[in-house]
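Shown here is one chain on its own, the form predicted on its own, set out as structure tokens.
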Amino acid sequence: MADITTKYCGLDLKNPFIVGSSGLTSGVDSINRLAKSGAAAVVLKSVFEEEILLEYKQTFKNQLGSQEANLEFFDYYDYQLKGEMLENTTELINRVKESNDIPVIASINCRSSAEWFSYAKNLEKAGADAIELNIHRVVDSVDESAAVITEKYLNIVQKVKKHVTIPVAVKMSPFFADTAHMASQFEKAGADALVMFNRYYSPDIDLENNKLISAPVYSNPGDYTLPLRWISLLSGKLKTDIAASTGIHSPESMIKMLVAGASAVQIVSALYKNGPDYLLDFSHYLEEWMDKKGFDTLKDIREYGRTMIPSNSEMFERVQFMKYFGKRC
């Protein structure tokens, strides 16, 4: 029978079933069924740091009242906010740590280096296998370079990585302009594992209501190809581990993030459509057509996939294109 067993960013994972940071992962019951339905890991619902943000907003806006000046009173509240996001997290991942077995890779969605780094280490304390950094951010300025902003980034997992023992996993942007030098930074800067890619908020408009409002917040089943493309043109050249993530709907595409080279692949929006037992369709499927194949392991899965991999990627996507799209109607 097939061994689906794997490792990714330092854990050994039952399989590569990974259930990526959500509204799932935020509660220890529905973490308790996603592990019995077959989950090998979770990535905790994130803490942002614009919780932080909007909280001191709201709270200078009705609250502060004699406070406004104190600026002890600022750092006492930002103290006690991280404090309860803390308390919180930590019971989250001691109750769940107390029923399952599976690790559990708690997640910061952070804007700046800050003190995020010293959190990273008290989540470390808490009992957190792992730490998912999301630090990719929207910048509107116009005097900001991608320069500067791809200094930020670098920083805060240079920082995390020296206040913490345990991996840390980087949770990447697909919107570089050198998405390949990036992925060689963030290991650089000592990154133990890559996921590919972060699925962002974007806004719509509603022209009856005349308001801005929330695009669709699952993944479209077409959007595995984009981690796909990654995935297959680096992990061959990077030795940090990658997940894939965004767009894994079915077992199959499931199967192709193997096959271009992710050790782990992390599944949200098929969760939310179909329900925590649709993991065992992923685990029964990979297992089929494991044994279909004679592969062994997920380390033959990969070896596979890498006798498909072109020697010059560009000038395969070039030809290919002209091969399609370039002939006259």
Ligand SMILES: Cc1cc2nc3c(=O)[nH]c(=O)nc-3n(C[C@H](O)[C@H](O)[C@H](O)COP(=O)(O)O)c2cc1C
Second form
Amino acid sequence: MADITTKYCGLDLKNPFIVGSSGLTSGVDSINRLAKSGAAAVVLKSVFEEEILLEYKQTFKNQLGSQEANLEFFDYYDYQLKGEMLENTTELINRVKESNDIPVIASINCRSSAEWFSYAKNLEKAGADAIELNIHRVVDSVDESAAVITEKYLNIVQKVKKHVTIPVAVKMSPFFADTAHMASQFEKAGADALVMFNRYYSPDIDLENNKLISAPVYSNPGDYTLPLRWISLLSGKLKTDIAASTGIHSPESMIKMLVAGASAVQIVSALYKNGPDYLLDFSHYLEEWMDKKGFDTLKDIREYGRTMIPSNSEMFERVQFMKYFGKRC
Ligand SMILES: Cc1cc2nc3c(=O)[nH]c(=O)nc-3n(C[C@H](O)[C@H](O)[C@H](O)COP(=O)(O)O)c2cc1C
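For comparison with the form predicted on its own, please write out the form predicted together with this ligand.
Zooming out: every chain and molecule, the one shown earlier first.
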């Protein structure tokens, strides 16, 4: 029988299937259900930076006077924060750990380099096994360059790493001009793992009712090809672990991510659509496929994948592009 254990972000996992941050991971009953169906770890629903700051402001309301809006103070006071949000997260982590032996990854959705991030320390104290940073900025300023934005991203990772001893994963955007360089910069900043990629909320327009609405929140089965490309391009160049995320709707796309070099996969939309037991299909399919191929471990799968990577990937991609899109009729 194939060994499907893996190591990801400093954690020993019984299989590579992680349930990604979402409503599915916001409550103990749902997490217990996912664990029963074989989830190897869960990334909790994100705590949003804005929520942390709101709690901070409420806690210190009228105490800081004109400094109330000065986030520099946050670092000095954050260890005293005992707000409802932290209590809820601590309780959730404790209850999940009481009933299961799966690692719990806490998630922070953040955008600024303000001094809020030692909140991560509190999540560590609450019992989280690792932290996932979802650094999310939609920059519409025409004056802010990529260099400035990058600096802020890296600053967040470095500062969180300074405050915690548990491993830290960075959930990356797929929209950097220099995706490969950014991945390497995150690694240098101390990221223990990279999640490729985040899938952002997108707005849409309701023409009938004249208002902005949310575009579909669930991914599509074809979306897996974007992370697949980058994981196959970068897994051999980075030391840090990679979790594949976005568009993994079938056992086949899950296996392709492992072939490309991912140590684990994060699944969300497919579990919303098919229910928690879909995870059982994933593990059965993986074990059967590995047996059929004669692979004993996930490392064998990654080595098999390396034999398929062309030596000049950029040229390969351009040639493929010309082959399929270069025809003039
Ligand atoms: C309903 C819903 C809620 C989500 N909430 C979060 C969140 O709080 N934090 C986060 O980092 N990602 C969140 N995500 C994004 C998922 O973690 C994941 O990155 C995205 O859905 C792509 O994976 P998928 O193709 O398997 O769905 C959410 C996704 C959905 C569908």
